[in-house]
Every structure is written in C-alpha cells, then in structure tokens.
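There is one chain below, alone, in structure tokens, taken in the form predicted alone.
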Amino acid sequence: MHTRKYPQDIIKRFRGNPVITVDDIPFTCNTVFNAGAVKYQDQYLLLLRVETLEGKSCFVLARSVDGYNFEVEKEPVMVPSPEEPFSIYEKRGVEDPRITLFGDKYYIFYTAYSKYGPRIALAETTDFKNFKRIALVSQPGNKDAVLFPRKINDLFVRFDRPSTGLSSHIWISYSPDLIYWGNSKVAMEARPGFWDSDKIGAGAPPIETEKGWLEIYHGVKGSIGNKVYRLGCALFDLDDPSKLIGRAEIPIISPREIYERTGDVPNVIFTCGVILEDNDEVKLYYGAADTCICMGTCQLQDLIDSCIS
C-alpha cells in the first residue's frame, strides 16, 4: 500500500484550465491538443496539434509572456508536406510534436501519420518561423519520440515507443547523426496490474537532474472504449539512460476534471512538453480528452522524490 503524500495529484492544476480551446484557434477546426512546449526569447511557446475538420492534424504556434495566457497565431506553421519523401507518410497529418533545445537549434520529433501507420519524423528550427524537415527516422508503427538535450558517449539519444503487440513499452535508441538510429533496447516496460499496464510512451523530453534523467510519460490501462491515460514519471541513469533507476508507483496526474473526462477521446491526459523554470517549478502542458490544452505545476524535487520513494 502506497502512503499518499499529496492530496490527489502531484501536479497542481491551473484554476483557469483549459488554457487553449477551439475557440482560441483563429480558423475553424475540430480540436486542439498535445502541444510541444519551450521557452524562447522570454516567451512561452506552445506548438499545438490542431485537428482540422478533415481529421488531419497540423501545427500552430501559441505565445505567452506568463505561461498561462496564450495568443494563437493565425496560420499553421507546419502542415502535411506536399513534397516527397514526406508527403506519402503525412497524408493523414502531423501529430504530437516534442521540442528539444540542442545547441542553438530546436529539434522537433513528431509523428508522420498515413495509411501506412505512424512514423517518427524530425524537423528543426532556430526562430519558430521557419521549420525545416530533416528526415523520417523510424519504421512504421513507432511514435512518442523524445530527444535527450545532449549527447551521451558522443551519440544522440532518444526514447520512443514502437508498437509491439498487446503491450507497448518505452525503448531507447542511439544515433551518430539524428537520422540513422540503432542499438535499440527496451528501457522501461508497462506494468501488469498497475495504472500503466496496457502501454506506456514517452511524454516530455527528458530533464537532466542530479539524481538522473527524469522522464514524464503516459500510461494506459483499460478495455476498448474505456481506456484511461494518466501521466507518471521515472528516473534513468545519467551515464547510461537505458538503466531505469527509479519509478513512481502512483500517477502524477489522472483524469478527474470534466474537461479531462469528456471530449473526443474521454479520460485522457497526455503531455508532449514541460518547461522547467529557474526556481525549479515545472510547468506541464497537456492535452485533455484530445479536445483542449491544459496546464499544471509542481516542484521538480517532488517528481524526483516520487520516483525514489
């Protein structure tokens, strides 16, 4: 039995949730959810996944000076590519961007979606005005990729989530150039009987701490038509991030509010990005019920403690 330290969830919800809904998008669309997050030139930026009325997702940028009140740009910054080799694999949209600052560039892992299934794709930007696609970097059946913010043993490192049958787990892969990836292995498994028993996937890019790489991830449990998506966190070794060294038994946030339980896909909390402030406050941005964008906060140490305990 886990002794509860927190009233409900470690993540404290912003009272003004949701922070972005379809009413904030300047053009007609179906839903907005699953945003990459980053701080850029003293602004908080969210790279929103917006689903059009055709059911295809594109990326739209939102800006804020305080991390709570956002203004959404009028036009998408990335739409499904009309050019090969990307076009055929983005016919059904671009989804779930994760942003990692690496040197002076911002790399974006996203899901290219088509009739062939999901693939991981990579883009880059330096100004969030011009976005350049680099490559398709996985086979089909792979998504939820996050890039580590520095090389380890002179290699780029990522977590991803290939589909492997009834249960899906978080894998780790390595690359010399961000394009060709290999030496893949399972880094963390779904846990039978737990809240993350059916499948797990990387959420926000890993945060480097003194105790290890902190990864906020999503876990799924339930039957068809009654799946519940929650968020959890885990710690991985700094020098060898394939080694899991700590994992929270309880979720850090679960669907409880009406905006998390009712929507296009009910009972879903799903993150693609967090922002770590100088005072170690974590601002977590998450898609709720695949319908809107919400946010919550906590202290970094609380997440670390939950993994260690």
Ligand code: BMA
The other form holds:
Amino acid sequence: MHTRKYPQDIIKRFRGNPVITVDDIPFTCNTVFNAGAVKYQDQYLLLLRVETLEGKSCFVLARSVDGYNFEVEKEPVMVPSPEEPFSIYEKRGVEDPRITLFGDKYYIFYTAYSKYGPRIALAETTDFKNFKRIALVSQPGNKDAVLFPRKINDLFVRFDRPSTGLSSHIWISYSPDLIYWGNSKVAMEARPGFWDSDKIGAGAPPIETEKGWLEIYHGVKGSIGNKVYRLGCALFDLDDPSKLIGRAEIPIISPREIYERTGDVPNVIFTCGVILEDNDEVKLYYGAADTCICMGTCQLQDLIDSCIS
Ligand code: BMA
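Alongside the form predicted alone that was just displayed, please also present the structure of the form predicted together with the named molecule.
Okay, now the whole complex, with that chain kicking things off.
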C-alpha cells in the first residue's frame, strides 16, 4: 500500500478542465486531443491533434499567455501531405506530435498513419508558422517517439515504441543525423501485474534533471471490453539513457473525471507534452478520452521522488 500523500493522483487537475474542446476549434471536426506542448517567446503553444469529421487527424496550433486559456488558430498548420514520400504514409492522418527544442530548432516527431500502419515521421519549425517535413524515420509498427533535447556521446537519441504483436515496450534508438536510426534496444518494459501491464509508450520528451532523464509515459492495462490508459514516470541514466534507474510503482494520473471516462475512447489519459516552468512546476497537457485537452500541474521534485521511493 502507498500512504496517501496526494488527494488521489500526483498530478493536480486544473479546475477549469477541459482546456480545449471541439467547440474551441474554428472549423467543424470530431475531436481534439494529444497535443505537443512548448513555451515559445513567452507564449504557451499547443500543437493539437484535431480529428476531422472524415476521421483523419491534422495539427492545429493553439496559443496562450497563461497556459490555461488558449486561442486556436483558424487553419491547420499540418495536414496529411500530398507530396511523396509522405503522401502514401499519411493517407489516414498525422497524429500525436511531440516537440523538442534542440539548439534553435523545434523538432516534431509525429505518427504518420496509413494502411501500412503507424510509422514515425519528423518535421521541424523555427517560428511555428512554417513547418517543414524532414523524413520518415522508422519502419511501420513504430510510434510514440520522443527526441532527447541534446546529443549523448555525439548522437541524437530518441525513445520509440516498436510493436511486434507479442509486445509493446519503450525502446531507445540513436542517430548521427536525425534521419537514420539504429543500435535500438529495449529501455523499459511493460510490467505484468501492474497498471502498465499490457503496453507502454513514451509520452512527453525527456526532461533532464540532476537525478536522471525523467520520462512521463503512458501505460495500458486491459480488462474485459476496456483498456485503461494512465500516465506514469521513470528515470534513466544521464550518460546512458538506455539504463532505467527508477520507476514509480503507481500512476501519476488515472482516469477519474467524467471527461476522462467518457468520449470516443473511454478511460484514456494520454500525453504528448509538458512544460517545465522556471520554478520547477510541471504543466502537463493531456488528451482525455481521445475527445478533449486537459491540463494538470505538479512539482518536478514530486515526480522524481515517486521514481526513487
Ligand atoms: C494510442 C494512440 C493515441 C490514443 C490512444 C488511446 O494507441 O493511438 O493516439 O490516444 O491509443 O486511444
């Protein structure tokens, strides 16, 4: 048993949740969820995954001065590409963007989705007006990629999530140029008997802390007729992030509220991005029930402690 230090979850929900719903999107659409998050020139930006009425996702930008009240732009900034080689592999949409500031560029890993299955694609921007696709950077069957914000041993590093049908764990891969990735190995496994027993995947890009790389990830546990998506966190070695050094036993947030329990996919909390404030407050943005965007906060130290204790 864990002594109750928090009401239920480490993440404290914003009372005004959800922060963005379909009603905030200036064009007709089905749902809005799973947003990349970043602070840019004193603004909080969310790169929203918006699912159209046709059932394909695109990306739309939302801006805020306080991190709670967002204004959504009129037009998507990225729709499934009409140009090769992306067009074939984005036919069913672009999903789940994760943004990493690396030097003076913002890199965006996202899922290119087609009849061949999901694969990881990479885009970049410097101004959040012009977005440039760089390359498709995995085979099909891989998604949930997050880029580390600096090179380690002279290589770019990412967590990714290849699925084989037998298992879906978090892997780590390396690249000299962001395009060719290899030397892949398992970094953290789904955990039988726990809330993250069936599959896991990276959520927000890793945060560098004194104790290690902090990764907020999602874990799935199935039961008859339903799967529950929760978020947890883990720490990886700073010099060798393939080494898991701490993992919280319990989730940091689980579906409880009506907007997390009800929607297109019930009982889902899924993140693609957090914002770390100068005072070490973590602002977590998450998709709830694949239907709206919510947020919650906590202190960075609480997440680190939960991995170690
Ligand atoms: C995952 C991804 C997410 C989605 C989640 C719950 O596999 O597709 O985009 O939020 O399932 O449906």
